[in-house]
Amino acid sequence: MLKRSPLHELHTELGAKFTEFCGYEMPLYYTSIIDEHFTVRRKVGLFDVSHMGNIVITGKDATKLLSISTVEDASRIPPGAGQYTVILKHDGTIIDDTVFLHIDDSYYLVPNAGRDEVVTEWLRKVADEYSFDVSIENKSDSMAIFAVQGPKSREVLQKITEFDVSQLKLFGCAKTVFDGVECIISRTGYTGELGYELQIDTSQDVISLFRKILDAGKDFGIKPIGLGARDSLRLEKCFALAGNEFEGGRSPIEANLSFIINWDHDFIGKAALLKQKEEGIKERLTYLKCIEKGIPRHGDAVEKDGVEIGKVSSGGLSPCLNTGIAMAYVKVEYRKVGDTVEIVSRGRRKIKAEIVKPPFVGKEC
């Protein structure tokens, strides 16, 4: 049986069309994916992303656990700040990508949908292996997460709190109150726009807060936004989707995430990554913009002169560019920016595409 957000009845009231995603029944769209996409790019949108996980790590060795379990040295991240990182297996492949927030003496980890139990089990295994004094609590089923995203997101949230929202730098976080509801706010998101995420214990009136944010955003053109636009927004910015970009076991080097690796500390998977750096890799994530009509999809082959050189990990229509775009793992010798390749759509029609630098869309949309 599919899990549901604590706001499911409200989404139905708001006219949501639902979809299954990672074991959850969640809104796909309310008006249309295109309309909601542009609402976030140009105004402000409100997402319910309560399908994402919530893991709280406390104890005197909490920092050590995060540092050995991720590619970030957590001792560098002070209270009131957070970090995007990845959790690796010993072979250097990604278990999950995540954001952790340092609040007081605790760390709040946000795994991807359907990955909370896997990540919790892994962290407990590592804690036992290193005899760390920590508590690891999976609170995913008792937390809601809202994402307020878009150029007007700060102004909307400021209307319902005395907290100075503008003080938060990227990945900054704090405990605060919105319209009487206690939240953790972080300047994070999955759209590439100015945005914030709120984590709320569901013992509070999360439905009332969702309505309040919509009411506060009326003058700014706010709309509820579904997972369809969330996917097209992240794809335009070349953000990874765990179930796609890490499918089959990918390392952060292959996934173009080397920039988040802090090499100056020990972490699980480091030896494997150092070996990859020395020996090289066969494939790397590559960015393809279609120059012919057609929509690439996950699993489509990528060819050069009739020879398969890779596969699409994520693909779709870019509303801002009005053309097909894709991320694909391509053999490293075929990744020259400006070169053209062909994406084999559904195993039949070939779509010509150009290799480009990320992101597909900057601030011009």
Second form
Amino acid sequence: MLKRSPLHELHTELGAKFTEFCGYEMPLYYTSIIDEHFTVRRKVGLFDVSHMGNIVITGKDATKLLSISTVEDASRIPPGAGQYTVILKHDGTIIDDTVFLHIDDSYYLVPNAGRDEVVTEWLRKVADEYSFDVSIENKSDSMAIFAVQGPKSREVLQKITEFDVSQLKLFGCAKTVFDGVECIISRTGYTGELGYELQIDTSQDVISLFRKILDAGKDFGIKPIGLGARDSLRLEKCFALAGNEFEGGRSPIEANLSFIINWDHDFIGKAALLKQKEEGIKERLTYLKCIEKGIPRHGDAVEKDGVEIGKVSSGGLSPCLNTGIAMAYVKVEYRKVGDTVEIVSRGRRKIKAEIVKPPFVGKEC
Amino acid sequence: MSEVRDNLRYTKTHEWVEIKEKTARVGITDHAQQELTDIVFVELPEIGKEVKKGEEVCTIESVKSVSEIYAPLSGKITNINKELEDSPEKVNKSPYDEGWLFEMEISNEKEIEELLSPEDYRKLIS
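In place of the form predicted on its own, the structure of the form predicted in complex with its partner chain is requested.
Expanding to the full complex; the earlier chain stays at the top.
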């Protein structure tokens, strides 16, 4: 049985076409994926991402637990700030990526859809091992998450709160009230645009708040946005999707996430990563832009002169570039920017593609 | 509501067929284009290719998925809609007119009787 968002009926009313994603039935699109994509890039869009998880860590050793369980030194992140990080196994492979927000004495984690139980269990196991004094609460089933994303997102949200939205820096967060509804606001997102996310306890009227935001955004051209555009938006910016980019066990070095690793603290998986740094890795996430018509998809082989050199982890159409784009794990010796490779579309047709630097789409779109 | 035209025949796999003497023009139905959403790439068959009824002839890719298009009849591909190479969105905007896919010379006219009538197709998608 698929889980549903508390906003399911509202989505139906708004004309959503649904899709199954990680055990949830969520809106794929309302009108058109491409149209929704441009709405977020150029105006503002409202996403229901309640399928994402919510874990709250409190207690005297909460900071210690986060530091040992992620590649971030959590003591560096003061209240009112947040961080994107990954949780590793001892072998250095990623269990999940998550944002954590530090508010008062608590940390609010947003693991991926369907990963909340695995992450909760893992954190409890680590806490036990180290005898940490913490409480870890999985609140995924009682929290809704909205994402308001796009250049007009700040103006839209400011219309319905006394809170000064502009004070939030990237990854900044606070507890506040929107139109009478208590929530956590953070300047985070998955689109590469200015954007905010709201975490709301579903004991409150989440449906009214969703409507209220749509209403506040009317003059700015706001639209509800489905998971289809969420995927194309993140792919253009080269953001990892856990189920794709971490499939089969990948380290943050392989996944090009070295920039989030804080080496100056101890964490689970560190020894394995240091070994990888020293010995080198075989494959690394690589960015491919098609120079022929065709759309790469997850699982397509990447070839150079007829020899397989990698596999596409995420592929699709870039609405902004109007061309196929892909992220692929490619053997490191072939990762030369400017080189041409071939993507074998579903084992049949070859599409020429150029290795490029991330992201596929910058500020202009 | 999706449009089903009375002058066409249909398949269970959501192709439409317009028969003019020995030639059949083929496309996908309004219902199919709505299901596929934004069509971004059409891989057309080669002219001259002989196909059997039910065989895969071309593929249509939308933002989210890939769909195979099957030959509604047996015969030889005689013409393709080259416009779709640069404007695949025509399949969304005009599935029965500008968004046609290919034409074929019918080799076995008996197969025409096996196609669905507009009434049958309406029932199929209702």
